[in-house]
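First comes one chain, alone, set out as structure tokens in the form predicted on its own.
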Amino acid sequence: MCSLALVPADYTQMKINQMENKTMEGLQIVVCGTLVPDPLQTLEPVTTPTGPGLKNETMLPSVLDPWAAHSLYEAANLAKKVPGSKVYLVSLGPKAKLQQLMMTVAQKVPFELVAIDGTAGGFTDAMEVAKTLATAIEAIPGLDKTRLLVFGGCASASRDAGVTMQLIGEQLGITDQFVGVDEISMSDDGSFSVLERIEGGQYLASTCAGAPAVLAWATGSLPEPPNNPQVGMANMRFVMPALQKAQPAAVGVGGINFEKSEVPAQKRATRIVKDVSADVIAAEIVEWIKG
């Protein structure tokens, strides 16, 4: 059960509804995130026998999806505040590239990896991805949905359908869902408050009675943690076995038919003028866009 309130960004936090008194238990925080091509690379779409893809995709250097990375850092920060909590990272991607990615990500924060061997391309169907991730989450040993928070990015640098986290929640039967989250604050009784981005520089402040819930993160407020070799060595004890037993997943484009994929064309038209009002300039820009 959740309560909602619309407040400005510099809001004063208020208790929206009264919660039952209960002891706070450790959380099970599952972060959904995978690799994406390094944004500094030039991406060229091509047509493959299995559908659209990227030219030399297997050779492109990869990074953890930026929005998923924010959710991972927020999950680790929350786990430190709530004793007994544990963070899982559920990743869908080519096993070999996931292993390369984990060499870096594993040094950031403590987590246990749940790897799924499949495509991480930008043309996969959000429904198929959500079903695969939800199945992997439900298979986590000792999963307790009364303590479960599912984190992930509200967007993606790869398959940005904008609905993947919501679909995962539906697959898991979790109806309390928050999108564009920038902050979560836990209470001693297990309830928590959430700030979601909305228009006009405002936040939607929600208070939820407790887990389970799905939180699709925006950028949060935490910086990227520095590399910690000790954390990396501890994580790798679980990363390598998880990669070795990663189950293959046939995730594709579903029933979507892509007729063509191409890099957006660039067009530049510059004209230097003087003594022209802003209204005239705006009108010319509108006409240029229409043309």
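Numbering follows the first chain given and starts at 1. Just so we're on the same page, rigid core means the largest C-alpha set that superposes within 1.5 Å between forms. Remember, predicted model here, so these are calculated numbers, not experimental data. Compared with the form predicted together with its partner chain:
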Given for the second form:
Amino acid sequence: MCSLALVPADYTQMKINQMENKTMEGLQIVVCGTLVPDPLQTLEPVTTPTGPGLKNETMLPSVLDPWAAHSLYEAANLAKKVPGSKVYLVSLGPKAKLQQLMMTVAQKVPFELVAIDGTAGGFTDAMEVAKTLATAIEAIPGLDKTRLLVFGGCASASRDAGVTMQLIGEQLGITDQFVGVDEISMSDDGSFSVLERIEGGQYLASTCAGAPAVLAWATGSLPEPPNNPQVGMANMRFVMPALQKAQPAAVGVGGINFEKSEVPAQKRATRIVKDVSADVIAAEIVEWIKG
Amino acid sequence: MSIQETRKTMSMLPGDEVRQIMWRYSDRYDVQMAVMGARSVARGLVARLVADGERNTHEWTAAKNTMYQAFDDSGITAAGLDTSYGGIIDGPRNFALALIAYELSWVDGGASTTSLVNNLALAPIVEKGTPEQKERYMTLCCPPQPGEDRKTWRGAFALTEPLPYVGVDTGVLSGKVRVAEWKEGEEPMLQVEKRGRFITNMEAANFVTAAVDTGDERIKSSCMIILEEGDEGIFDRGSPTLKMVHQLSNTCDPIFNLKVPASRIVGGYTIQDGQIVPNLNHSEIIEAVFSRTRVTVGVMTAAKLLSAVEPVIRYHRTRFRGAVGIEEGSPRYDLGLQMKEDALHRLADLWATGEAASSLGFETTRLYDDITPIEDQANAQLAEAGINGGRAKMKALREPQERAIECIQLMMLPEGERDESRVQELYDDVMVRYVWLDAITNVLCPACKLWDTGHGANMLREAVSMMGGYGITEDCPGFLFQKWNDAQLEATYEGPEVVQRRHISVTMNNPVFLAQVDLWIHNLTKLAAEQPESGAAALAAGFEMWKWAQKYLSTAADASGARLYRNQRQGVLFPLTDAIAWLVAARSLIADVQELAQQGADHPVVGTDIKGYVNTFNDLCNIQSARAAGEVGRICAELFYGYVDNAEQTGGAAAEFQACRAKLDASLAGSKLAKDRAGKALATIMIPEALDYPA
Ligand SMILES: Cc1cc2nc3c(=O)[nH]c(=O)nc-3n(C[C@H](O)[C@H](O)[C@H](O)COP(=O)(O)OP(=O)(O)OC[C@H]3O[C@@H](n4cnc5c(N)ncnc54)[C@H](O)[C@@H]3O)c2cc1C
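Having seen the form predicted on its own, please provide the structure of the form predicted together with its partner chain.
And the full complex, kicking off with our chain again.
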């Protein structure tokens, strides 16, 4: 039972059953995450025949979406702590680019890739994406929802609809959802507590009776693991077949019509001051921030 | 509209997918992962060390020392080991190691050296060691696996000695090995005395592979011998070299006086008539080691050249932004110094050099990967016939050399006129392939070390100048000043330029190599006819000029009647070696661009802009071929006319020379237009907002 969610009765029963029977079997942690253009690249919005996009988008080098990446590292960390657990990474993106991304990501932590071949553009419709991802998750062989934690980012460096994880949860019938998560602590009985970011630099602490649940992560607290080639080689045994059998998915902008897209304007206001102490400068900046 | 206006140019600097096609590792995931591992260390830890000023001292600091752990964690250390000992790359791995060196050197050459030197120390053992030696040292050098509690061993390679001896002429050693104790029926114990100069990795080394001469009549020859930190006697790491370059590697002048068992002789030994006979002398081992590791050094400088392109573009393009009166959207705001033709042309030259240097380096490492198993098979065949090296081997290789030449000549006949089954039969023959690849690598390896580092250093100076005053400051993005300085060491260690020139001056006369030059001319001429934009015409003409000069000079005499083509006449031979190095580098680039054109069109990522990539790369090929041909023309003219008192003395040869030279000059048609187009591409090419490593 989640402290905040309104839980239907049969669902509560499922949780109770699971608390009694399933906890020691390990978790199935499914991380939803795909590529975004490397944020250091020049990202110039353009209109393409298939809708809005970025200049040279296919060729832009990509990275794993930072929020999703945090959730992947947290997933691996959690899987290590709960014996018998397994991590899946479900990625919707252009196959060739996913493959390139895997050369780095696969070296970070152990996971099994589930690839779906489609656009990972910044203008895709969150509902279409969520449907595609939920369908892919449902199709994972041996999926056991009583052991399932669905992880992902609470935001994205390119799409950032802020609702994708929740929509996936809805599609999968998982109503225990946590957004802006920075920490999960598992108990031996399979229940867990979660810290979610809320306004004012505060955390909301919740406890949940156990899986299934959706956790949309903020940054967590783990650093990016260094590349480990042994992990990479082990993951690659599944990555390449997964990419080969990746099904195409027709994900697009949905019914949305984008009037215009532009990068946020940069404002540069430099004032050169001399002979002023750091304290005075700091005070002035604080005043300026306060508005 | 002219071709100048309509041709699509490259819209982004080449990314990984493009490089994977050009350098032929699209299907090698192990290699791609090794590249990513090295990149994360290079642009993370290594860049931070440089940005934090760690290079400002030659001392080996705790911060610098953290690189070893990072190399271990990311697989860089293991990449040099056989997979049976914990390595991560299957089979010959010269190419993979070169890519790792490329990634590290993209940020800092010294860091690259620190990673490579371990492979250099291990190389004598890997290439020529006994099975026991391989097992012991590769296992110790493999980073511990989860659950293991031990430290990774590091190695150093000690050839160079304090003056007066070993330096360029590695033949004369002061370091000596003598018999210390030799009890009846037991393994002899040896006393090794060796002083090293400029020995890399000495601050950390747990073992050293040292070159020593025999100092005892009971030991037959020189050898390489393995010394360990815990051996009885003196293992003094010595004082640090006061280096002004490569400060992210450590270098010392060590002193060793150690008692070691004879089993440490690299490659083993036998006892014959009461004498210890090393199976291999030090020169034989060094030849095998350097032939491979030198190429990687060339690749290091190549990486730095290519790494300079983006910082220069960014500096030039944004040069005037923020100034009063420079309105956003105005040409000066958008293009900055890129409005000026010279800025673009010089950058195009730098870029083309970096491309050719990389292409040459990677092609050579791939050839070494090809030749490694073939060499083993060939040696096994020779051993079966009772031939074990030396003169007997040279004699035995003459026959396959003739067949290799036959194969090459057949390949130049038009299809339909040649006996395909004979070509195939010759091509598939192990001995033929061995002598053929050996002839090519024996020129390409020293050419890569010579040209990539020597000419590369000159071009890095150009890069620094393109950044103006910024270029000589610590703040210069991309660490260009350090990269320029470091290149001078790359041109020096593992054999300075003179050693490479001496090497080529012998190997370029191999008849199989000369036949290969004919094949290159043949293929380039064909390519030039099919694709005039490829730059192949100038290169073909350059090779023809070189070939003509090589033949002419090999029998010509100077004004006093003295023969020109002699070992001592470095003034004749060395410029010819420089010339061939220019040519082979430009050829490797053309080959890579052809590969991109063929394989890239259907690639899901590269294919969308394949025309732009190929067009601009072709322009770079044109620039490089024209520059190489120009160098060859100048060099050959100096050699042809420089040794006579007046032009008439050249006699009947003059007409032939002039015809060849005129053809070469004419082949430069269009090369400046290509440079204009490359310049235009540089002014429009999209670059990231910021460099992806701290500066
Ligand atoms: C930082 C650093 C790290 C190094 N690391 C190692 C290491 O780990 N292990 C190791 O064994 N060595 C190492 N070296 C040594 C390096 O390989 C030598 O410095 C190099 O081979 C040149 O030898 P030398 O300095 O004695 O030059 P010299 O032999 O004095 O040559 C100097 C110059 O004289 C001219 N010259 C010499 N001989 C001839 C000739 N026959 N014909 C024409 N001209 C000639 C050339 O112009 C040549 O460049 C390192 C050196 C440095 C600086």
